[in-house]
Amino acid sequence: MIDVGVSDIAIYIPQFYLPHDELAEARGIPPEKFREGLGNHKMAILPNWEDSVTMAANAAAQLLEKTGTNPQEIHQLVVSTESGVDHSKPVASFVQGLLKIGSRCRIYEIKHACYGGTAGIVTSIDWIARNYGNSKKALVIMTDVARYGFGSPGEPTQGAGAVALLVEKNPRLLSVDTRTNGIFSKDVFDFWRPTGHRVPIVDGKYSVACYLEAMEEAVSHFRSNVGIPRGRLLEHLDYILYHMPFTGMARKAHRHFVDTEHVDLGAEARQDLYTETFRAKVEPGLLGAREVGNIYTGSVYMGLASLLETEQDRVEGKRVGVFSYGSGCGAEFFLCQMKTGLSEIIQGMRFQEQLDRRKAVTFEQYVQWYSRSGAETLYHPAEVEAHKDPFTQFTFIGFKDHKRQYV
């Protein structure tokens, strides 16, 4: 069997954030409701000269540079997003042009709420596996701006960012055997954004219920595929990454995982197991969600970057369970077999460096930027010049003849 998976990872985090304490003060909400309830401390704020295209290109440019990959080597480019900038032209096409990727490349955009990135990875792995001896490489990017209405319940879960993955045979970071993946899907209205709406409509409690049902069913399917009986899966996983629209969702998810996988245990024993395994297997992946917020399609993969940043070489050779969920809904649970010799990959992410270089914005500045996000011309040269940033190679400069312009 050919070994296919992810060889490297890059992440792009916008250079501005709003502290949740400041948002809480402006909204008249106790700060601990955000810090303890949601588990979030900061949320990334996207300036008007960036969008889903620039973030995707900025993440992918890092990835190509750190791996020494020639853009002409990429033969499949998949971008997953629910923050598309055009109803017809895919974000992947913009990225292809900005990165100068050759024309002998299959490109497309995937939309399936927060699940789209996983669909891109799975299809790319399967595409490479079908090509056996050919040295095919795929670039899979997740890029999103999670934006909600001012003062809405979803406002403190906002965020923005992009994750790029290089998929190929004989991968250096992790392998995935897609034949064992656990799958679940169902037609539900838990989170949706009708055409023409700038922000989504969310049925919060129902969405959590849909998420937990999807996880239970996807995990059950995965166990069946690999032949692991109920109650034994946790011992086969060194870490678990959950899709996290907010940090507290990982707690809800892991609680449900333990309760449904260990129905034979009493309440006290399940609580002890939950506490022990959450700290060891889940908490190392929470850094990004806590510091950045929700990035939709990239959220669970920002969890992967967080795990690598937090655990460093301790993750080498480990088995990582990943639960990916997208509203609507589609879900998948799969196993990542981590490789060894990962220090160069981890250091090359410069994840903590990106977090540390950020600047806080005031509540007033946040309102100003997000209020003018629908303007036809968003390029403000003085602002861009004042905030030059080594991670931000591409910027949006507005429209010309209804065409989006980037430099």
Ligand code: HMG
Contents of the next structure:
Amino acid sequence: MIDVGVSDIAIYIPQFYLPHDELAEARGIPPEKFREGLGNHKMAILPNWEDSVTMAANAAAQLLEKTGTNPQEIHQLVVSTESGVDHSKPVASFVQGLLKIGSRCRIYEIKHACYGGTAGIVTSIDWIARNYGNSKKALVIMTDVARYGFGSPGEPTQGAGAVALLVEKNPRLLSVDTRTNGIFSKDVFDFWRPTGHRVPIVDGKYSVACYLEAMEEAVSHFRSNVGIPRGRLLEHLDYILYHMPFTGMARKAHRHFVDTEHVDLGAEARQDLYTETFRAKVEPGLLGAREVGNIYTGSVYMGLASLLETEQDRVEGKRVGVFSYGSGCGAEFFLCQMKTGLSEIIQGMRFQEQLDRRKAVTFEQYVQWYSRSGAETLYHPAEVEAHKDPFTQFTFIGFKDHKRQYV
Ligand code: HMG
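Having seen the form predicted on its own, can you show the form predicted in complex with the ligand?
Up next: the whole complex, starting with the chain shown before.
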């Protein structure tokens, strides 16, 4: 039987964050609105010497190292981002160079807002299934700096980070049968960034409505693909990971899931079901979103890392439903069948260690870093040296002849 999926996962979290309480104070907003309303506590801040390329390479370098994979063994490298650094040259090419991935490798960048990484994973799984006899490996990376306008409603949902996944046959972490995936897409303007804009334009409340419609439709498509009647899907899932720009979005999504899947139940029974299943099936995936913020393409996969970190070997053999959403919009709901013997994979992520190593920046530092334009000289060797960090192997040092330079 064909068995393809993800063999291992690595995550890269930047070493700086801004506490939401500090942002709230500076903006004159009650801190409870961010802590409880949106449900986020810290947001990752990317220093000037990092970008979507360095984060992608930092995550992927950990993945290759922890799996003992020779870069020459990678035959497909897909990087998904909406924080690309060049309109033509893909982030994947920079990563290929930094990681010394061989030339007999198909490489490309995918953009579809936060959904792009899922497209990369699904197409990589299907490509490996078609080449089943040849033991191909794909490296799929999601990397983003989630930026919004200063003082805008989206500002407290910012974040930055990257996730790298190794996709291959007979996977060690989880399997996906992509034939059952539930799909939804629609042409909407809920969140977009016209060429040349540094930050997105957002119709915030409408984006939440688009997300919920996409989820309901993708879940319904998945249910019909696997032949499960309405009202019975929740009992087939041990955990659910929702795309999470802020943890409150997972609450809204799960509420909508219960309300639309359990229309036969009265309001009180639905409330009880929501409360009980949110705690058991959704809450374990919230760690990253709460501590790091939105990382766009990698967001739902940081949810997977969070689930692994929080639940440890309790996830072994479990069924995990994943809802991936990208504005614009595209969405997919799919099932991950978790494997057993995962402790090495989980320890190797060093996720909590990365969260614990971080340093808080002041509101003034955040404004200073995020006000500089990309064309300015960003590299100050003494500053970089002072923040040397074992997880941050690659640094952006500026331009030479219009070419981005990394060390
Ligand atoms: P807002 O202005 O903060 O909304 O914008 P709000 O005033 O409704 O407040 C948010 C919550 O805080 C509410 O709770 C309030 O009641 C609560 P809810 O009713 O939602 O449960 N609140 C308080 N709670 C405790 N104490 C208080 C208090 N005051 C208020 N004192 C919005 C929220 C999401 C619109 C904004 O943050 C935004 O525009 N975010 C960016 C867009 C976004 O994240 N959309 C989500 C769906 S689209 C998506 O996920 C795709 C995306 O990732 C992009 C991509 O695909 O690339 C964004």
